[in-house]
Structures are given as structure tokens and as C-alpha cells.
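As a starting point, one isolated chain is supplied in C-alpha cells, in the form predicted on its own.
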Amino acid sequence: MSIEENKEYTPKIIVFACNWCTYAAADLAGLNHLEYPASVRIIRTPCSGRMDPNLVLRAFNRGADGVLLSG
């Protein structure tokens, strides 16, 4: 068994943060140190109902597992 093969997956997950919602609350939660996971990564977006779909696949296409759009 090599050490590659006990590795614990962790997926990678683009979160799309609407800057008036959202990320407001993420940080709020840093300020209450909560954590969450480092596989997960917090984009903030001027309106999430002005999100550009191609993003989206962008960042499927660069290796994301999953992608967070949130308003």
C-alpha cells in the first residue's frame, strides 16, 4: 500500500459568496472563530444573481469537485 493510496479524499469546493449575503455571514462566522473546511474556498461576488454561468464551469474545468453558488 503506498501512501497515496491512504490518503483520506477530501474534495475541492468553490464557494460563490454574494458580498451582501452570504459572505457577510462567512464572516461573521470567522469573527465567532468557527472553522470550516481548508478544501473549501470562499469567492466573493458583487450579486449572486448577476453570477456568470461560465464561472461556473470555469471552475469545474480547473479541478473543482463541486461548485456553491449562494445569495
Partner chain sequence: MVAVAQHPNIQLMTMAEVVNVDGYIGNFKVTIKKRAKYVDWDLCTGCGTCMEKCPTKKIPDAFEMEMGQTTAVRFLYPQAVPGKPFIDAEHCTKLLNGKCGVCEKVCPTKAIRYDDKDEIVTEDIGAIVMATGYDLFEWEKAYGEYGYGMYPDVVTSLHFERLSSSSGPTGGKIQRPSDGKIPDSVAFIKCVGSRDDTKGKSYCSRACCMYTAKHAYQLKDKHPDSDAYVFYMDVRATGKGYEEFYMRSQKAGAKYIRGRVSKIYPKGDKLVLKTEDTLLSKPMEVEVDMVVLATAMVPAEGAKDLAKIVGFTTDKDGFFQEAHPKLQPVETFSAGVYLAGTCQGPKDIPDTVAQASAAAVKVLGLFAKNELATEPMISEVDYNKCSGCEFCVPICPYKAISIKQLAERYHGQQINRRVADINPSLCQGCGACLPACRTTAITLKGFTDEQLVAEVDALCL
The other form holds:
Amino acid sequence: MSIEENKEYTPKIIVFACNWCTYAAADLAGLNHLEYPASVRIIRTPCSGRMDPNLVLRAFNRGADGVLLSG
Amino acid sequence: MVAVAQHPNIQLMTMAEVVNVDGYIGNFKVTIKKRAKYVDWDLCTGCGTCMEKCPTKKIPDAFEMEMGQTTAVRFLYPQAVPGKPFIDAEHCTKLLNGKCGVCEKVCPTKAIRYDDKDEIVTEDIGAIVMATGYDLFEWEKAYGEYGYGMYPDVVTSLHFERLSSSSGPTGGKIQRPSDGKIPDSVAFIKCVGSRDDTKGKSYCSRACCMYTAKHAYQLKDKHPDSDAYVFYMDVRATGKGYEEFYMRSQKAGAKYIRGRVSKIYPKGDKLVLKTEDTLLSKPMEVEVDMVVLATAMVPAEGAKDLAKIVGFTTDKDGFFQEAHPKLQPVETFSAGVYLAGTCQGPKDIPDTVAQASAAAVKVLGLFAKNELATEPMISEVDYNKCSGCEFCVPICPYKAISIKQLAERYHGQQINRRVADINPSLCQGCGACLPACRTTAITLKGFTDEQLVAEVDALCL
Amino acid sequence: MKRRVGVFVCECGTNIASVVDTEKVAAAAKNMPGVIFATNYKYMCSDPGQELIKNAIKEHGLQQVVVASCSPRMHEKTFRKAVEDGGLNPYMFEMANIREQNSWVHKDREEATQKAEDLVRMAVSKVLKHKPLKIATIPITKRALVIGGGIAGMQTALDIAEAGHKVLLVEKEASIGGKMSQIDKTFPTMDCAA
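Mind giving me the form predicted together with the partner chain, seeing as the form predicted on its own was just shown?
Next comes the full complex, and the chain you just saw is listed first.
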């Protein structure tokens, strides 16, 4: 890595995480201090069944670079 | 068994089946069909005179795996609980063509009722425990190489249990079914239907390794001169004291041969097994008098339909689906419905008892409360927006949505409109109904569209 | 519903504060729409921490509460209780997970602080849309149904009955006992199955 590097492009990722599995897994990742980029932001959902496609579109619409739906 | 029948808090309903379940946790309405017994059990003393005198004596006895014969009016088996007889309507000549009536004449308490009818009762129930058990895999339909059930001396391990039982058809002498000869040699084949993707089930039935070890041991115990060959893929003796028992069986003289039997064919009055000893990489043929198949456990007949009636799901093999394989092994996806024993998956007796007690604790935990608080973060229908399309009804994994009639005034007229209605006791707040709702009539309290959109916006902008 | 949000940023000792500048997060929260009060504290879940929330609700007339701390799977119930004790509906509350999903998984202080602010903003915008929810109760019929009278069904029925509750045991055959009644002896003890 060179010293005069520009700030690297880091995509903004929105995660929709099911409360019962993925959200708990993200907590577990925390418990084990597993590192991942800070540009990942997690939104808790009660279940992936709750996910409406409109929410994904909304996230892209508002500037998210990636959306992860996990449950 | 007797402890169950005598317990003042336990009401027994035998020859009965659950036909419908309505309601929800704490408040189930269960409809039960009590099949006609043709004997008034309140009057019957269980003396057994009717069974003694019944002239229809040649019915193959299902309890004895059809290795014995029984009567039309009978106890299921001599130690049955409750100790009362019933009439088998399929075989009773009186019920079939009106002739006979012997049991009615001989009954000292006049308890016989030829006009008995099936009865439907409805019971108020707070919690349900499913304990429907297992059946044996029908090997006769799948295993042509073992003779499709054509050879009388190729039997299942349950047959062997009856043969070695002192109350069984042979009085505990191990005799082969075809000619009653005490076998000089018995082959036990494990994993018949288990761990066999092509013909049977992919899972391990978990109890067979041990009961086969027990059978081999019993054979050597009762008839020390008989040979016991056990054909196996692996020996899975994982419980407490199991490995020791398996060793005990080997010490008693059971011969373990690692290999699948590829063919059984008769030769004189013997059966020849073609197999391979895979530890020696040597094909071999073994002549025996009798073959015992350790067939797979499969869900009890009708289990799938019952799951549907009670309102929960089954897994790919038809066993009842637990809510979580590790953390909620006795709960189902339906609140207030719990699982015990082999209806959830194959297991042996110690595990069954442990799970049964666990299920009891779950019920008692529920009964320890006087009232149940419902989670408020659940779905709600705006009746004004609901078009009654019913898309949400099949989506709901908890059967919480039903359609109700809404009386309304429309242009001065009284009309009934169909709308979706959510039962707050059944709804678990998963929100799966929301994407299915075309008119956005359903909202999930605490996770509304508005709220999730606000979260997305707050993060993205 | 009035928009009067209070934001409480937890340091969790150094669990959060070592990576996230909690003071800066609290200061940023003060400028978020609807927020009228924001502070940080060492342990929000401790007794003094909960007192802080209760007092702030009364003192500042808060209508909504956001706690930025550990995972809601950990302490959501604790804080709901505190909010209720403070005189609000317990569901006028939201948590921002800045420990498990932030300070424990990121190292860059600046990035983590920025993310914490974002997560607090997310919680604030959500809590503003909260409505008071009511917990309903349903009665319980204390009578159990056990379907199947084999080993499992009998054991369950006995355990429940022994504890003093009524049990209805339904069996499709004419006798209980199930498959076990057909079995001779049982491993590994070889005792009889009856």
C-alpha cells in the first residue's frame, strides 16, 4: 500500500438481518471480535419473511451500494 | 403403564383419535373421535369369559406380528391397560352378518353392546403434547434382494421381540415362523431402510445397533448352541453403557461381520446370504435358519395428517418439525404444542423418556402462569383497506390469519364484507403476511413499513 | 405524540468507549431531529444508569427513549422496564447496537464513531414512528392433551399429572403401552419393558 493512496472506495452495504438468525449471528461475530468493514450497517427485521422488495429498492434509491438480505 | 391408568389426574381415552384442533395456546378446542368398542367398559370387569368363548378364533394377531391367532372379542394383549376387551368389528360374525352373539350370552355383567357407535367429543385443552411414535419401514416393498417378504423366516426385529417374549406366541422360545424349529443360526441385518438413500431413508434410526446387539445376546443366552451373525455398516453405540453392552454381546458369542447383504435366497429349508466381509475384502456366503432385519423407524401412519390438523409442520421424512434443532427441540412452530419421543425423529428409550419429561416441563411452565402475556409486536389488519383477497392466509406459518365477515352499511344497505383477521394469540410477529398484502392493509406493530423506511433513510442519507 | 427523544449512549466500561467516542456520539445526537436530551454514561444497564434514564424522562418530559449500547437481544427487556418505570409506554423505546455490531468488530475510531452516530440516527428516526403498544393477556386452561400412549406419551402424562395438573391421554389402540408393550427386554439393563 502506498502512502499517498486516496481513500479507497468502500461500498455502503445495508444488511437486513432476521432477528432470530442473522442478527444473532452478527452479535456472535461481535462476541468473537471478528472484524469487518465499518461501512456495513445492519437493520434488524423480525424475520426475512417481513422483507418487502420495496425496502431493498428504497435502500438502493437512497444511495446504498449493496444490500444483503439474510435470514 | 398401570401407574398411568391409576393416576387420579390422568384420563385415559383409548381407541380414540384426534380429528380436529381449533384455538390457540392455553385455549385449544380439541375434537376427538372415540371408536366403537362394542363393550361397555363401565360395566365390564375384564374377566375375559367373552374372549374364552368367542368362536371366531383364527384371526391373525397383529400384536403378535401375525405370528399368533386371536379372537374377535379380545384384549389387545393379556396385560392390556385398561384391562378391558373390545370387539374387532372387521372379524366379529355377529357384527358382520348378525349370527352368533355368544359373548353377549356369556358376559356376566351384560356389558356387550353390539349397537355401539363411534362417538365425537370436544375437550377444552391448554397444551398439547404430540407422542405419536413410529412405525417400521415397509421393507417388503423396497428390498427385492431380501425376498419382498416372501420368505417366512425373514422377519423384522419386532417379530424377534415377540418370539423372545415370554408372553409371546412361542412362550419365549425362539422358533422360526415357518416350521417352529429352533434356529441353529440367525443372521441379523442392520440398516434395512436406514442410511440407504436409494431404497430407504437417509437417516440413522439410532436404536437398531443396540437392539440388534440385544437380540444377538438373547439368542446366545437362550440357545447357546445357535450362531448369531450380525451384518453391519458401522456400530453406533453412543449412549451411556451402550459400548459395554455391545461388548457383552460379542463376548456372549455374537459374530459381527462388516458388510451389506446383497441377496438372500432359499436353499432347502435354509436361507443363503450373499455378502462381503469388507474388513477382509472377501466375498462370502452364509447359510442360516432365520434372518432378522433391523428395519428403519418411520413416522407413525397418519402422522402427517395429524400435524396438519394440529397446525405445525413435518420435516422431509415426515417426522414432526421441532422449532429449533438445538435450542427448542421439544417446541413446535405452534405455541402450546410440544413434541415427545420418536414422532420428532428416531431415538431410543432413554432419549425418548428424557424428551418426554422435557415436554412435560414445557407444559408445566405454561401451566405455572394464570394468564399469558401476548407479544404486542404483531400484525394488524386495517379492515378499511383489506380487500379480502386471502393471499395472506396461506402465507402465515402459524395459521393465525382467518377470514371473517364484517357487517357494514354501504349506500344505506347492510352488507357483509370479507376481511382478513389476525388472531393475536397465534401471531408470532414474523411479518411474512406484509409483503403478501396487496393493499398494504396489514402492518406489523414495531416494524411498520414507515419505520423500516425511516431506518433505511437514516442510514443511507 | 410529541417528539421529545432522549438518547443515552453507553460506554460499557471500555467495551464501547475504547473504540467509539461516546461523548461525540451524544453531542451529535443532540442535533438530530426530535432529540431534546442526550448524554453518555459508563454503564447504562447498571442501577445508576437506569436511574439516569428514569430521571431524565421525568425531568425533560421525554416521550421517546433511545439507548445506544449492546445488542437489543441482550438488554432490550431491561431498558423497556426502565422506560416503563419512568412512566412511559415500554414500547416507546429503541436500541442502537454499538457494541456487538460496532465497537467489537471495528478498529478505526473515526469510522466506528461515525457508524455509531448513524446507528443512533437510525434508532431515533425509528423511535419517532413508534406508537404505544399494549400487552394483552389470555387465560390458560390448565389441562394437557397427550396424543399417543407409548413410552413418550406415558412419561409426559405422568410428569404433568404428578405436578398436579389434569391430563387427557388419547391412544388410538385399545391399550396404552405403544411399541414398548411388544418389546421383550430393553438394553442396556435388560429389564422388562412393562
